[in-house]
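A single chain comes next, written as structure tokens; it is the form predicted on its own.
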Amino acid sequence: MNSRGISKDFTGARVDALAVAVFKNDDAKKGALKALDTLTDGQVSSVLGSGEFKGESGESLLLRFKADKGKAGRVLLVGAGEASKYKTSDVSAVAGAAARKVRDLNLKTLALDPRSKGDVVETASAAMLGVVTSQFELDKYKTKDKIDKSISGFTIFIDGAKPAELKNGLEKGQILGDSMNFTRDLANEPPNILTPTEMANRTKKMAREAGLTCEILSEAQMKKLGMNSLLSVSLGSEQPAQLIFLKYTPKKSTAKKGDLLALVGKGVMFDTGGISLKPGEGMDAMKYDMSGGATVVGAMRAIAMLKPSVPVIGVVGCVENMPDGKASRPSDVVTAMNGKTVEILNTDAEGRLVLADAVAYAEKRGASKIIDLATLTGAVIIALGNRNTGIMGNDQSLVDSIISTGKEVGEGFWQLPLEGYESEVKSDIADVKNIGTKRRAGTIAGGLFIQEFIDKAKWAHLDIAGTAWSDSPKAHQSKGPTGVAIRTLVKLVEKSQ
């Protein structure tokens, strides 16, 4: 998609429509409005004055004017709700929403003024990365009726903005944007076609272009290291496990000595519950059962191609969870990479069993700080809904930090509670169970499960099993996977430098 940004004659761009960002009771009369109430003959003004459009998220509205040679001659007015909470994060939204009305209508360009008073590189990257990823369709395999429409080119209007700034920030979103189109596009994927094998064979493809060192672990490999906790997953289906291990190193590292984030993801491709099955109503949904890892190898990419000063590594657990004579069974006993002992009293409980080596290894290659996204518990679901991230972890300034970056970006977190609950895995015949008592306090069960295998490191889980898929679209996003905290991810590292 071709882009560029502006800094003055917004109406005069070339492009098929001109889009604003319009909040509730605006006034057409006054600032950015006004030239274009002007240039419409008062539709504007007039539209918002009958309360035909309100200005409410997710609203949109096409005018058509009679267009001068090089005018656009449509204006499309995109809600963006109360003036007073609109932040740069939301620009991104109101970016997708135009998009995906303009290419809904057919157009190919189209230019925004998002009226942001944020910083110019950060109001232009959300903007861009809001294009990106509303292009996304999870119609990929459809030989009919398949969406062909798109978006190729998008304009960004911040005035008396420094070009530098305008092209800095329409990169950056670029990057991130198809950082995250990636990673849905991997969460999307059937898992006939996504087996462990394959997610290893794209995740390679990607770090030489990205620019990462990647390692793939074999089975035989992990069982020399002990992983016994992993590969007990894996015992049942004839998809071999792949652990995924990628490093960026910066040129010049500005990180204080040993200190290294790892970012850790569950990779289950398809979870039937092993030999304790899930229902068979719903159980397509668990292709997504990898977002984590998806999310891992996403939030590497961008990172990879942004370049911070410093060092990141990914570690990626990847295994099929399948019912079979050699599957494992509930009151089965493993002893993991670390040498804990682990009851499995349900193996559809999973995805902690895979996180516990997958912790341990990061720690085993430096990692001081960990932080790890699973697709984990149904409980989470029912806790939070599709609105905010679990999170956990056992140190309070590493989970802060995830929160206040996440509200930065406009991805929500909200913090669950360890201390207190520990019983809750403690098992009567190993050192840990991997489910706790009578279905109680699920999603804290799996966070303590995970912590059990952290030696020294600062870690923090997130939950991602309510936010990692929408079920509906949205004005600015397809339903489908959602790419949840990338965003928060890399603003994360890029903060740390």
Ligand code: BES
The other form holds:
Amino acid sequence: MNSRGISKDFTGARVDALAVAVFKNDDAKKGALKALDTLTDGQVSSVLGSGEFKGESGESLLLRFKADKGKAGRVLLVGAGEASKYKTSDVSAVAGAAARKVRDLNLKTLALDPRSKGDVVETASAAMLGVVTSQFELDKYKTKDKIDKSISGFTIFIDGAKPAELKNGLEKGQILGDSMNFTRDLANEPPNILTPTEMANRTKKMAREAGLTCEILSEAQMKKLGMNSLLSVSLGSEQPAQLIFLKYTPKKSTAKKGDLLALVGKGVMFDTGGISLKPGEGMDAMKYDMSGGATVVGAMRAIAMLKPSVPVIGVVGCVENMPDGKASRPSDVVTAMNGKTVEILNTDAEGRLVLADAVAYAEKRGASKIIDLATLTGAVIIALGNRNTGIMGNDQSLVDSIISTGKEVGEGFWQLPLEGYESEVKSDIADVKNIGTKRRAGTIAGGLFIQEFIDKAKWAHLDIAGTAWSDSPKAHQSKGPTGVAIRTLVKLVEKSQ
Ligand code: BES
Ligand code: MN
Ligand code: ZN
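Next, give the form predicted together with the ligand, keeping in mind that what was shown is the form predicted on its own.
So here's everything in the complex, that chain up top.
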């Protein structure tokens, strides 16, 4: 997509539509709206005055210029909610809503005045990210009735901004938005197409293009390393498990010696539950059970292209959880890579079995800090719905930094405790069992299980089961995979430089 930044003459931009953020109880006779009100012969003040347009987020309204006025010909009012609560990160949803609307009208180019008072680079980046992610659709496999239009040009207007800052921000937003869409495309892929092997192949290709080191471990290699916990999950599948290892190395590192962040993802390409088979209804949703892994791959793509001065590694355990004569049984015992024995009491609690060996492998490759991401429990959806990702960990300062970074970029994380619940995963016959007691504290039990496989690293676990998929479309985003947590992870890495 073409993009440019301008710092003066917004209403003179040669585009199909001039979009502007409008707040609740906004005044059409002042500042940014005044010029547009004049160009539209008072339509802006008219629709604001009549209450036809209220400035709620998600709302938008198209107005026409008077025939001989301006170059754009159209004004798009985009709701931005309360002015006092408007943050730089909210610019993404405003820009996204504008870009979707413009696309739906079959128009091609858009200029936006986001009316954000925040940092110029961050504002331009948030806007571009919003535009890029707004164009993503789920209809890849449709041969008819496909939404194959998209906008081709985006102009951001920030009064008095430096051209270099605008350019910088737009480039960054494009990288982040493309990386989110890369993750979303993987999460949306059907599991017959995106097998563990195909996931590994697509990651290899991305790594080559983005300049990341990529190693794929085969089942034989995993077996040698003793990853029997991970391998147990795919015993019932015709598809061999694959372990993806990615590494970003900066040209000149500013990291303290020994400091290495690992992003670790659950890549269950499809989760039938295995022998503890899931009910048929809704099982199709389990194609997104590799969202944690796809998030790691997308975040690593963005990191490779943004080139921070600290190294980061990524580990994704890719498996398919199927019932079969060779599959694990409830009551099986396996020995994980770190030597701990695991009693598998429910083959549907498979994500933690994969992560057990994946986090241990990350530490083996030098990680001093680990953030794992997984669609781990249905219980987190009951607890937090789809607004907040569940977060747990063994290091409060790491957990706090993720929560506060999330606030900066507009992503919600809500902490659940681990302390005091440790007995939930103690097994009668082995070191640990892979489920808690009955249905209580299900998300915490998942976190506690993974913690057993962390040795010395600082660690945080993100349960994205409720946030990685959106069941309804939004003004700024289609329904389906969201690409959640990528913005937070990338920002966290940038802040650690
Ligand atoms: N992938 C599921 C978790 C999940 C469920 C994600 C619903 C999104 C929507 C996970 O592998 C799973 O099956 N978890 C079980 C754990 C239980 C057996 C302890 C669950 O949540 O029911
Ligand atoms: Mn499961
Ligand atoms: Zn699962």
